[in-house]
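This document starts with one chain, in the form predicted on its own, laid out as structure tokens.
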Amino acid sequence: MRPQGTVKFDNTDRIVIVTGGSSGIGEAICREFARSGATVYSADITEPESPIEGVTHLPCNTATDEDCERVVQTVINQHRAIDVLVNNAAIQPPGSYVPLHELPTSLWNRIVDINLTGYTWMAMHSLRQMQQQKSGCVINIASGQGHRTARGVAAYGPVKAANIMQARQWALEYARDGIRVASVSPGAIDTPLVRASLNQQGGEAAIANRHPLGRIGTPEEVAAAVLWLSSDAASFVTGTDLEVDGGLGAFGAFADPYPMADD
């Protein structure tokens, strides 16, 4: 059974910045977070295909450090803050699926540009705000496949476990100016990159069997995750890597929940 409802944090007066918030795990963060209360930016190279409640859309390619200071730096001129960061925007296109020598240069390249050097300048440029008011809080959605990996993903299993380590590393490095930091790392989860990748993998049903709880995730539950690391609740919590999986990661050397699709 899927659950069903929202998270009730209150977020009132918090500023919250989203990457990659037009769809998928990014819509369901931005519109969790406008339900408590946040003032909320998505930060994203698309617009969302219908405007979210309570969440103002800048474009952004997080690709490049000039648009990461730029939106980043657009929040600090109407708030003179930055209270939480979620870095989540990602891309992992179904042909990078292939073994590394089989992998073009231009999706590697690509890859590492969006789904780490993005978090990379979002952060960067979030975090000297954060260091003036003594707060904030940063959290990189990574991926289960940053724990374990699998064949076929040359370029994002690497890529993700580095989010996993970004975390740990700025965790450490500003846990005394107030900030915390964490990641969280989701499973298969019914968003438009998982669906595109799907046939790759063996299909829905398949991938939903690999997970204990026997179905994909949802959007909301990953949300969810990101709200109660993001909260005072978890005011004691930095550093650490949250699976939101299904179970999967309770899988050891014995199993390959990502076999290849010919398998």
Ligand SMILES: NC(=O)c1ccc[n+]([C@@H]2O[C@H](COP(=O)([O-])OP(=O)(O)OC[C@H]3O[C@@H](n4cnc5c(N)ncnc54)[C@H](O)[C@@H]3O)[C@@H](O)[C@H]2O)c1
Given for the second form:
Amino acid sequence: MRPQGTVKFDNTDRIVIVTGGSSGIGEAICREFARSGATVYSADITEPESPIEGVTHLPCNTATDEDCERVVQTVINQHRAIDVLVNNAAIQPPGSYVPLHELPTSLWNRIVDINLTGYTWMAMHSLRQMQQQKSGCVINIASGQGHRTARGVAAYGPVKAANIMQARQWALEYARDGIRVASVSPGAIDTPLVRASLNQQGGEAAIANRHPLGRIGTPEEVAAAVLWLSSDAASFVTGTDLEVDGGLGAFGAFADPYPMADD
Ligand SMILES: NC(=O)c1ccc[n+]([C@@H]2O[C@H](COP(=O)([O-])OP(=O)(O)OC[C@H]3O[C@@H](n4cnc5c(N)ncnc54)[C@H](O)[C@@H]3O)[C@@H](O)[C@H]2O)c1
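Could I have the structure of this protein in the form predicted together with this ligand, to go alongside the form predicted on its own above?
Up next: the whole complex, starting with the chain shown before.
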């Protein structure tokens, strides 16, 4: 069973910014917000292959503070409001799947600049507006690799852990302004980012097998969690991390491995 787009939310009149909306999880988040009535802006360094109705592409390198400020200001100029910011744009280059002592400095810097500092710039500018409104929601897309170890994620893993802590920190700081902040930690999800590194991770069947549900997830399943967290149904939820991972996080070090299908 691969549930997709089955959850109904009403985001009529809500203004949403998603970073990295041209591909994968970000694209699904944009589509689901637009489908539920929101006006959506995707801040991405890459043009989308096919535009989504209700989603405006704003060219942006989130590693650059000026780009982030320009994107946020564009949305504020249009609507005088930002209801939801989803920090999602991130990279995990195949070349970064090496032990720390082999990691090129340039890759460390790119991963930190985009995956960590980019989230900070977007939140900093959006939170100023949300604070004035006395409402808003920020969701950081983190990762299961921010919770537990894997080989070859010397930069990506610690930075994804920091995405979870960013959300907690901002949740505390802005709670009394009516702003909620949370993070979502996906397991392996079927996107170009994961497909680019299947070999480094032992192949698709091996990755799927590590998830107790026996498969990798869909971008829509992550989008559903984001839409729920940003909805009024989650009005008493802030500072939390939601793992959307097919049970990967419950798979303990002492658990017996699942046999592979061809064992
Ligand atoms: N796919 C997974 O299995 C998985 C698992 C855990 C966490 N995540 C997280 O989910 C998020 C989305 O991942 P995905 O798999 O959809 O990736 P993806 O590569 O499919 O999409 C990432 C998008 O971000 C954009 N982007 C990259 N650098 C950018 C920059 N500097 N400025 C603006 N946009 C930029 C890309 O153009 C692309 O559209 C990331 O935060 C990733 O760490 C993914």
